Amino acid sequence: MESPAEKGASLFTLHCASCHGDNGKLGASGAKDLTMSTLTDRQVLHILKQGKNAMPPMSTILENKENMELVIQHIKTLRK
């Protein structure tokens, strides 16, 4: 069974890395460099729920708040 950190990384790889890249720096389709992000967990959760610019809302894709929280925790590991 995956640990929470592994599950967050897996969800990110599956649903986010195509635009943000495995390391958060890809920037495809105008995706933000996640290593430079200073957003709070609440702000990131809002973007995951609502989408932003070319990024669609991810709430249906990620299925539930627990998965969104796991992705947020993974994003924070990418920051400098």
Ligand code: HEC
Contents of the next structure:
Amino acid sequence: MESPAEKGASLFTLHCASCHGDNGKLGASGAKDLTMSTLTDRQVLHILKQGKNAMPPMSTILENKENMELVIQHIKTLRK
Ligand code: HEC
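In place of the form predicted alone, output the structure of the form predicted in complex with the ligand.
Expanding to the full complex; the earlier chain stays at the top.
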């Protein structure tokens, strides 16, 4: 059984790392450096639901709000 933190990390690896990199800094396809991000949880949730420019909406892929929250908690651990 994965802990919430582990689940957030594996969801990120599966669905986000191709553009953002495991450390958040890859920047593929113009992806923003997540270590430099200053967005609030609400703002990130909005981007996950709607997508932004080259980033597609992630809500279907992440399936539910709980998974979105786990990924949001994970990306905050990548910040400096
Ligand atoms: C197909 C590539 C791609 C994938 C997959 C992707 N992103 Fe992005 N992401 C981008 C791009 C491109 C931007 C920049 C959008 C813009 O502002 O123009 C971005 C921006 C963001 C931002 C905004 C950062 C800021 O401070 O402005 C967050 C947060 C983010 N992505 C999180 C995620 C998460 C979490 C996932 C996985 C669920 C994910 N992304 C998957 C390409 C991607």
